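Taking the form predicted on its own, here's one chain by itself in structure tokens.
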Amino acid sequence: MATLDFEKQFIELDVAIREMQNLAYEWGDNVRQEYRRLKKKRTKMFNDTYNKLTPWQRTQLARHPDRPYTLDYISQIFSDFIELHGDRKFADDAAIIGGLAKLNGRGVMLIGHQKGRGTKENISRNFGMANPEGFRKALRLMKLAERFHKPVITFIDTPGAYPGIGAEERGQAEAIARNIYEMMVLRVPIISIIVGEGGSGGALALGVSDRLLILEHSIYSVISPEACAAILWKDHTKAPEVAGALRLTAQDLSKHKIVDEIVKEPIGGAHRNFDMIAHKMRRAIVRHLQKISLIPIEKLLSQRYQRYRDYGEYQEPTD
């Protein structure tokens, strides 16, 4: 499993509880008490890390490779997932999936960012930033969600669209506020879950919906702590500092009514135990899904449409 800089500090203490461990049954009782108080200490130090994460410090979390990907949660929560390929205009683009499935034997549309285990499966689905094909291929199987009545469910994790030069000239900007013009107006109830990372436009072409979840320890913001210090200070570096400006954790976007539900994740990070954090990723889904699919469509599409007129804070000025 890979090591974050802030979780090292466990690393020499868990090799002295190994250590303590070897020993206590030929030491005697001096050694087991020892080794019973470096576990009571790794525990609490632990849970006292975890429980006090800086957006810095969440936002590498978010990030961990380790961390479970879209395909990950569709073969625990769902079943008969069938994968649906290409946006029927040039190509099919690997750093999002999606295709039909069913929760609870009801048939539902899955769309979500992709990234990759390993150097090649990271290449081959671009670190899970899509081309202007791939949101193309999403809106495809949006619409063809609302056209055979199926809810649609989307799992957002990237740092953002693909910025190179052949996904401006194949129209990058307006595939993505295509999407979101459509996700608007779209007849069918969506939910949306942030489980990783939730970057920029590239987020947001799959982020309009009538509930938004996130884990706990996901972020979701208009630009990366590291892109906003480097336009703001020409310095990267600075990206721990900016991350808290941006406000970007899971408990500042609840805060701010930008999402509807946080799934807590177990300690240390969903990938640590993927069996409980599906559990709870699957309860949220049905109950919030159960919900909205009791409102007529017209109520649900006015709801929608207020949701986002009411993001952000403003002060009009006085004379």
Second form
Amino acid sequence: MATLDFEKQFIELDVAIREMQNLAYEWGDNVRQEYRRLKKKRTKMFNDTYNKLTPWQRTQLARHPDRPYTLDYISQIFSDFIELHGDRKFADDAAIIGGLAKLNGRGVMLIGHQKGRGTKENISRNFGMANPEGFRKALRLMKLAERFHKPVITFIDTPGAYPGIGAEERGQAEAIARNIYEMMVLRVPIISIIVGEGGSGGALALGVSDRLLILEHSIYSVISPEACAAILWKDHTKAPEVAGALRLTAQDLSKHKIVDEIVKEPIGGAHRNFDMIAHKMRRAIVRHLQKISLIPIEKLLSQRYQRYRDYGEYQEPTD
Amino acid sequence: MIYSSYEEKKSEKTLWFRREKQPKEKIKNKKLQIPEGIWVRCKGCKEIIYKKEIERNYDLCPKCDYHFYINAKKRLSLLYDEGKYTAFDENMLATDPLKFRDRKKYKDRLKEYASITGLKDAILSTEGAIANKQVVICAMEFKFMGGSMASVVGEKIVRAIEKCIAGNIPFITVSCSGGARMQEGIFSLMQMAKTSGAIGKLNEAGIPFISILTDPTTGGVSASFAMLGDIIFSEPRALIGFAGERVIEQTIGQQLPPGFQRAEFLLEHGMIDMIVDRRKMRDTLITLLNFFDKSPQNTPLPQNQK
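Output the structure of the form predicted together with its partner chain; the preceding block shows the form predicted on its own.
In what comes next, the whole complex appears, and the chain from above leads the way.
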């Protein structure tokens, strides 16, 4: 399992505990006592750390290489998944996946960013950074869902839209704008779940929805803390501090009414108990889907519009 | 270092015929004393040009037609009849929802830019007439925090669109922006959805939306309303794209080809309708507005007429 910098303290303790474990049978009571003390200390330290994570630590957890990705959730939560490929215009972008599946026997359209495990897969998936063809594939699938009245469920997990030459040539900005525009008026219910990183426009291009859920240690931001630090502080090492200033944690987003629900993660992060987080997510999706499926589509659309219409804080002194 | 050692040598054996030279710096200073703002170096052809000559020429370089930056107010006066327009929603002020602070407080930055530009945020919402046809134009001001979009810009655009829908008025935007404003974090990102959604309402109402892109239009602005125009056109050489040049160079680890993300590049790749010279911009708008005009003379033949 990959270890984050703030998790190193546990590793040292774990090594000590493991050594003791062997000794406990050779050396009698006092060692056994010390072993229990260490174990208690470890649990306390672990819980204390994860109950008081800083925004930067959450950012690191959201990007954890062992964190469950879109396809992990799809295989655990849904049945009969059939992946569909290509945007019918240029290419198939592996950074975004999508397809048909069933949830409790009902058809749904699933779309999400997909990061890779390991270097090789990450290169083919472009680290979850989509090109225009990825967004256009997503839009094609949404339109397909609309024609057959299937709700759309999107999984968001991307550092951002890919900044490359080809991406610009093929209209990255237009692709994102078009998705946002179309999702605002898509005539089926949409639920989005931020399962890892919600990176700016690339995340929003799959994230316009009737209900936005977020995992406890996921983030959603207009810019990555590193890039923001480089621009405003002229110093990318300030990223940990900037993560706090950007208010990108699930808790901040909930406070600002950007997200509807925080799905609580097992202590230590989603990757430490995947069955549990998948189960919780499934329950949350079913609950929200049941609710919004009952709302007549015209009403749902006007609620969706109003939701985004209301975002923003300003004052208007009259003179 | 070299200079000082030369000085030392000189003082060791001063020659009687060598007059003490004045330090070179003084001459340098003299050169710098030319009053600023009278001459400008053109970024296109590198020629030195008399500034007044540029100002008389729509802020274009008289030699190479390079389009210099102009502020939102000047832009609007070039488009409207007799340069006359009325601004609305002028008093809207940004709050600081995140209590954001980088090297300076966001609130202080806002005040600073307000005093530089005379505006309260990075956009001006206006109404007036172009060739006697009523229009609403939202023009972005780059000098106000890089024309960045946050709560106020989003709200002003949506209100302008609502005005257009209520009065059946064509909607025009002049974009000039680096993208979403970092200091309002997620709220800035949400403005992309907010403005794009409003464009949807405008389309539904059958009202034309003309999006004019100027140098630069990037990030969250190009990735939302600016790229959703029924007609999209740009000034020559304007930088238009999603990601910034530096970000792309860092990601791909190589230098970008010349002309990359310029208006001509976008036209070639099918992303914009046309490139329009600043001197022709008003005329182009008049032609377009004429085409979209809903007056009886311009409506299609009635269905029952055979």
